[in-house]
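Given as structure tokens, the chain that follows is alone and in the form predicted alone.
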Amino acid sequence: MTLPLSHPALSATDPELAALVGAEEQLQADTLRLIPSENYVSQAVLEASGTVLQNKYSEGYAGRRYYEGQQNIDQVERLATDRAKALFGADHANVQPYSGSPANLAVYLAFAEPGDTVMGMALPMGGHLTHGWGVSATGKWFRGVQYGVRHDTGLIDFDEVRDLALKERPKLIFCGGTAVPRTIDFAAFGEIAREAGAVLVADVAHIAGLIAGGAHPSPVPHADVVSTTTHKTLRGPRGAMLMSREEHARAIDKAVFPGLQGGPHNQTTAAIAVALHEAAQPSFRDYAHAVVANARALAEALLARGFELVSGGTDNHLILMDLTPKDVPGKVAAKALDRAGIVVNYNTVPYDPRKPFDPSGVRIGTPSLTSRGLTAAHMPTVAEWIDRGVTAARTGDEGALAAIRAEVADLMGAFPAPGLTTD
């Protein structure tokens, strides 16, 4: 597949820089991407993140700004804000923040104070670390207590996350994670925030899409606050959005502006607007469902093969497998795979006894295929693929890694990526 540079004018200011963006379009286009947090955006959202909105500053909210010239801009801002509202069934909606850890930082500003206790899912258990973790600022401004899962189910007990709640009495709670595969249940934690008299805060960066397409359960009913990426499964730009009960918005805003951030980036919020627009069309929702059946089929096809995967399965989009019984670090095949053209990345799992950097796990994901068209019944020869990389991992069979890639970029072209311009 030739992709050819569709960049005239940074080719003939920056052709260094052009020649890099053109190869990065070429690897995109070429290789299986399965890292559960990447995604393709369409080209309605590409070209909305480089419009001339990128000229202005709009520090404040729309109708009360510290700028003129905002009759254009409030109304973009005002779109994004209504479309975030109505797809998610929110009160209040912010799509101010810069990207998912500033929103969460927002979040601490609006209800707690240095030193305060906090609580979220233990990062090495598949939480974030802007959830309380100790090497994070979450973890050194505010006192972080962590839940974790089973040893022998990989799943929550929610027996355990009560009495640590009722025990540590934290201002907040954060359900979510970044390498979660199973459905969350916002209304055990909805109960327990209560009678712990603490503030529920749902962070669903990774399934938004999936939510809003009807394929995961929403927190909205359950949860105060609602924070989110707008990339990942919600095919968005590179920004953020936090959702709030009414009585929750003047202290959400005030903490994204004045409290963290300066003038929104208007051209991701216009892109933002976008991608609400896109997943509030009916095909949206074939897609959030396809993700996960691809996700399971793919689940089942690894299981089959011999590998081992927290929690036995998936729910959503993302699978976490242990590569102790193939006797491959993580590290060690994600490199691999890469040079095989399968993207993924190096992870934790659950009680890993190796390093952050040099952990056990590798964790994938199935929102970049299926935005490509890749169905369940695909999903086998990507478990195949998997499985041969490993194995060349293993025994260091470049040869091997080869042949996989090959075989990687003639599926791929056979099923252009959205926003890619191919000849």
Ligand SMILES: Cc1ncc(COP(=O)(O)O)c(C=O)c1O
Contents of the next structure:
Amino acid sequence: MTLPLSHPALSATDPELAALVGAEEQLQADTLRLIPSENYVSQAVLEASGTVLQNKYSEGYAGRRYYEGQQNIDQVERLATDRAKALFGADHANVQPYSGSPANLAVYLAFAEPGDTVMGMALPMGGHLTHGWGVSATGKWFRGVQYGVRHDTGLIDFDEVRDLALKERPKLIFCGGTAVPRTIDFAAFGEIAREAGAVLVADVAHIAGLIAGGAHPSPVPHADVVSTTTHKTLRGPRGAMLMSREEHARAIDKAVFPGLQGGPHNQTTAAIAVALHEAAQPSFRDYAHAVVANARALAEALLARGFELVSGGTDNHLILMDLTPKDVPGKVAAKALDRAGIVVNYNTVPYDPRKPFDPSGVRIGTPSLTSRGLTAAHMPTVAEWIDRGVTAARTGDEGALAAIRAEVADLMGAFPAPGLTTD
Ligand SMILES: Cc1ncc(COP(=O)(O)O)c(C=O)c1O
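Next, report the structure of the form predicted together with the ligand; the form predicted alone has already been given.
Below is the entire complex, every chain and molecule, led by the chain shown above.
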């Protein structure tokens, strides 16, 4: 499928850059994108993020700005915050964080002092860098204590989390992560946080769309603060939101601005508002449930082919494969699959004996392929491609990878990508 898109002004001004954008559009159209933190945004979200709202400075919040000329911007931001509150049932929403990492940093600024103890899931166990991991500012400027998953089950051991929380008395407890294939028990974390006197932060960056669509339980009744990116399963622009109970609203707002950031990215705020509007439609519920159904079907098909999956499968959009039994390092497999038109990322698995830059696993997910309309019926084919690709990675069979690439492009050609069609 050759895309009919054009960007006339961009092509005239900067053909070199326009060619790169065109090549990326073609790549996103032709490949099977399995990175669980990625998606395809709608044409409406793309348009909103490319508007003249880009031209404005708006430090402050709606009705309380340090700049004049905010008549329209205030309404845009109020639409976004109102829609976020309605969709997630939150008391308060701040849509200004530039992305997920600064959103999390704002939470530290709101509730902790440098040197305080904070607690989160360890990065190699599925947590995020910003949950107190050592190489991150959050692990350098705060004292990060980390929980993991059990070796035998791949699941969180809540007795261990509770013991650690009561021993360390952290100011913040983060739950959620970046490679967590199972339902997060927010109620259990809420109880532990209350017992330990900690602020519970549910980082739902990966699963926000599933929560909005009713395909994962909501953290809102249990967490003091909910942090999320807007660009993963929520299918919005690259950005983030912080939601909280009313009692924390002021602390969160002050931490985002003026604590951490200057002017909000108004074009992103607009696109977040559009994404939240889309996520409130009944069709988005169908989407969220289809993402999970596809992930389950893909996990089953992979298990049937002898793949080892961390925790034995998935409850959400994400699957973490340990390729040790296949005798292929994660990075070698990921690079081979890329040559086969299947885009994944290599990832550590819990208790990985290999190094983070050359780990044992591969992380995959179904948000993007579901946005293109693939169903559970396609998942055995996807599993077969992955199986053939991993085998070809081991044997160095470039011909096999090229054959898969042609099959992938053929199927994806029948499923136009949102935002990449001209309708
Ligand atoms: C759980 C979680 N939190 C935070 C982030 C950070 O988001 P960003 O990459 O937008 O800074 C990510 C990104 O992968 C994530 O998975």
